[in-house]
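What follows is one chain in structure tokens, specifically the form predicted alone.
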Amino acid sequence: MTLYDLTLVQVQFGALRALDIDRLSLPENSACALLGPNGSGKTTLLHVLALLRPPTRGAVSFMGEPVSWREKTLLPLRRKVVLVDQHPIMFSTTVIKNVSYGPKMRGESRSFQKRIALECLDRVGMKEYADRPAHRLSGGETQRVAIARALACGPRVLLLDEPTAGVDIENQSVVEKIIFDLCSEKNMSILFSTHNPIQAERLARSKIYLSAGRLAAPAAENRFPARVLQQNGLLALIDNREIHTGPPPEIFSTGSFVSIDPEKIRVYANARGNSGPRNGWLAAKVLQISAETDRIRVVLDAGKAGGTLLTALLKAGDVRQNRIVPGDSVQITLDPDALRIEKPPA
């Protein structure tokens, strides 16, 4: 059965359309991946999703039923979808009060409230916590709270608004480790959105792509905020990094944004250790090696403190001949045409 249905569905605020889109299914019993950068609409997306905003225009179709935005109709669907926000925020009482509190509200007994709360307490790792004051947790032990408050509430669709952002390195994993798990449940989808492409490629079987709103091919991923230099014809990436790219064919200002065909992008092992970028060039680091069904997906960070990662789909010949693996610092360079350059709006 098809999970969700949207068609032409748009979301409008005041002159800022923040979500337009045409088609879009998701399958029942999925774990998906949704990317894009700030502004592109995930929350939005996720919201719709989560019956909690309906769309300006557009129909959404839910478990194979038209949704109605009425609050009579709305509540029975919402009890079978639960959203954990970003920074999600704790009743100040205990922290099993926190997670038996979706039971509680749906007339369960206490016994049950209470046996709940503590089985996925106990998924999350934080069972121990259960007597704690919960607005006092660090941010990492909030967002595994909140997994299990939602969890209690025993969802057909968990939504997942950037659930490692903000988290220290330690919950990071183990929130990693709690989707993952999750991901493996036959009754359960989950959407969950990121930034990070690698912990997308690890985590989820499918991936959605946003920009400005609209889906976007997997090329979005290497989708920057940038700008065109008249000098030498540099591209400035968000971190200032510089690459040669020949002349620009326009001159833009702040605003604009610079996409990167994976399939364009060149990667060279560095030459007797040296890691310092050669004139036209990139140096980065080698993340993550995994194989596509014809080519290699090689995920590179390119910045210079970190965070500017880039994909590139090589051929397997290439990865060989150049003896790329995870940990290698490496140069690139781009083809000619591997840009599409986006003008800031009028």
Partner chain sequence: MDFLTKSLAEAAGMLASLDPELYFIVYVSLKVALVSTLIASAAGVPLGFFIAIRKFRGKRGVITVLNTLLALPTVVIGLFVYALLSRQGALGSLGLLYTPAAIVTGQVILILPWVAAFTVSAVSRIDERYRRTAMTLGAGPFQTAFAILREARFGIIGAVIAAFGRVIAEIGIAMMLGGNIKGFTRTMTTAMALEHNKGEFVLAVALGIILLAVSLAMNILLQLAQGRYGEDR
The other form holds:
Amino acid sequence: MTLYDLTLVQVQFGALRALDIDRLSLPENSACALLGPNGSGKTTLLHVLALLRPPTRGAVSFMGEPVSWREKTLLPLRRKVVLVDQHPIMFSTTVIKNVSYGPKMRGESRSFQKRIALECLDRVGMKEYADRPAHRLSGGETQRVAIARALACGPRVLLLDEPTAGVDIENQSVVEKIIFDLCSEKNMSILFSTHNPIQAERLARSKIYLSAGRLAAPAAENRFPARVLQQNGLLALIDNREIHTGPPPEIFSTGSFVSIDPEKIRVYANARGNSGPRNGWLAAKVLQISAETDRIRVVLDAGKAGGTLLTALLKAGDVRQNRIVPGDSVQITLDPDALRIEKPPA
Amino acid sequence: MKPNLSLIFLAAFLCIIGLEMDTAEADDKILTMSTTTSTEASGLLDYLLPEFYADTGITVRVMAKGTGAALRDGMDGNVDIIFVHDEVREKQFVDDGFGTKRYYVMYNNFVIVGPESDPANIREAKNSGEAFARIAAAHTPFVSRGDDSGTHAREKQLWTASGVSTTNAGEPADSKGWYFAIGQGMGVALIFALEKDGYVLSDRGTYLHYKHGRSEPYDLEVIYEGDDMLKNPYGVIPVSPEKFPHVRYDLADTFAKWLVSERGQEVIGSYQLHGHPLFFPDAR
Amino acid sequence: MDFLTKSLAEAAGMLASLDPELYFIVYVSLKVALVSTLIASAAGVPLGFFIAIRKFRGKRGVITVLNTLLALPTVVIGLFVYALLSRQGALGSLGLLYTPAAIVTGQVILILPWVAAFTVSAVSRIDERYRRTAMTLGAGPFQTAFAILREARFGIIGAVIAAFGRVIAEIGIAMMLGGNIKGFTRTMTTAMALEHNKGEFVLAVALGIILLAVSLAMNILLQLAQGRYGEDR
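Can you now output the form predicted together with its partner chain? The one shown was the form predicted alone.
Everything in the complex follows now, all chains and molecules, and the chain you saw is the first one.
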């Protein structure tokens, strides 16, 4: 059964179309990352999925049931899904009262409320904080309690809006670990938005990309700011290193974006005699190799200083032939039609 | 915080119940009366009303205000009876059908109070009108109640009698710098006169109270008194039940008749303020 | 100065001797003010709450009107309600003029805009995320409203206490609608005015002391309420 089916869903804020999704299906028991730049509609999509914001147009169905957005019929559905805000806010009372809020709303007995709250606090390692005032916690602690508070509702779907954004470094890895554990949870689907492709790669089993409110092809995963160098049809990107593209279809100045189709990236091991820098070739490092249905996903770090992620989808044979293993330094090149250049916004 | 809040709510709830009981009680033998501040401040009512209650079991709720406001209450049907001292307007009140009958109850005297040195030399005056004329001529400070009270009405009559030219409002035309209309009660007017070292027309009761009833000294003296023009008759008028069917006419009539009865008159005459009799029975 | 210290000393003696007249006046004042505050709060808090959370046409206009009503002088209300409750007025047949109920009517009109306006501002200051958080955690519409109300509680309690302070200290309405009837509608403020008129200061000073003590107690109550969770908000 599918968890969500969105058909022709649009959310309009005045003149701005924040969300415009033709069709989106999320399977049950997924652990999905939602990627995209700021303002691409991640939060809006999460609010729709959390059944908190009716779309301006379009149909949403949740667990096989069409959502009517009437408050009466909405409440039972909404009680199956919980959203943790990007900067969660605590009710001005104790930690445990915050965490038992969900069960309380569901009319559970006091003893059940307490037991489930302590259990959930334990899962995020915040049990000792139970009797502290909740609104005096640090950002990371707040995030952890907020996750416990969401879990106490016993949701079928857990939505997290940039769970590590407002969190200090130590808590970041703790929160990531919590999410990682939750992703392997049965009977609960998890969907989180993030800016961090490495995090998405590490935690999620699938990904959704948003760009300007629209679902973007997986190509958008390799999306970088770009500058067209007019003289010779070279394109500057990735730490100002140049990639040869042949003559660009149109000439743009700064402010463009370029997307690289992951299926049109060629990866070569650093064979002897092949190691020197070549025009149009890029050095990269293999971070991760994973199998998808009929492709091998290779995540590369193509930046000089590290952290510029490029994903390539290769045929299994190519990987075997090139003997690529994680940790290798490799050379990559792009097919002439690998690049899609976006017009800068007017 | 929660227990505090619920306590407050509980207390408030009890208060509402209390309020309800007050209104329930209002259907009992309770009479509402508007009177002048001088009657209440003199202490007479505190002396007289318990006697009345002992005789009849009727409670009187008293509102003290200027005569004008008291008459107004009667004309609007907001009280059952009025007890004031402005003969002219009282007669008008009865003639206009607002009251059933004016009963003469008692009188006291106005006095002209001023500094011992008597700067306007009013001790020499042949009557109270002339006394006022002398004050105006000397431009010594004069404090007027200016509040439409009975005392204020009497001031205006005296200005007319004095022959000084007056405005339409009945006040001296040439009033700049010495005539102060303060629009407040008798007590405030007396204090004001003391501060200005000037003259003021006062009822004797309030004056006695200031002179003898307080620990602070009061330095002004009665400079002029005893004139017929200074006689201050009090009348009581039940509000007409024909005009206002809701008034407690039976109770009002009982009170009025009690006041003019031998017993009521005796109580009034026996009242003393600081050793001085204040009101003289005047039932006719 | 001697005059003041003497009055103060006598007033203290009067307070200590539990003078029945004095304490009955205090009782009437507190009773009337409490009932007014309670009624105004019961109507004003929900009113302010809905103005704050609902989006509707003319909302700004309503808030402007409320804020204007904050400045209504007590004597204007007194006059208006007098005209209404007087036997000659529209509601004259109820016979409410010169009763505690008349004072309550006027005082409710006085402070209803206060409670509503301060509730609007207290609720508007509440973070939008509270609503979303309550809803996503499974709260129904009433539970959500209650969660927001709960977060705004200090502001609302503050509004209620301020309203109480306003009615206990006002005189125009109590005088014009209550009539200052001894043992019935005489409140602390009208009694003080009367005593001043009579040139008596002891009772007035004693009442002044109580009035100050009441507002002090109200402020302490407010501080206590806010001190518990209110520090960093």
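C-alpha atoms forming the largest set that superposes within 1.5 Å between two forms make up the rigid core. Fair warning: this is a prediction, and the values are worked out from it, not measured in the lab. Positions refer to the first chain, counted from 1.
Engineer: Quick check on Glu263: with the core superposed, does its CA move 2 angstroms or more between the two forms?
Structural biologist: Yes; that C-alpha moves by at least 2 Å between the two forms.
Engineer: Has the Cα of Val11 moved 2 Å or more between the two forms, judged after a core fit?
Structural biologist: For Val11, whose C-alpha is compared between the two forms after core superposition, the shift is less than 2 Å.
Engineer: For Ile21, state whether the C-alpha moves by 2 Å or more between the two forms after rigid core superposition.
Structural biologist: No.
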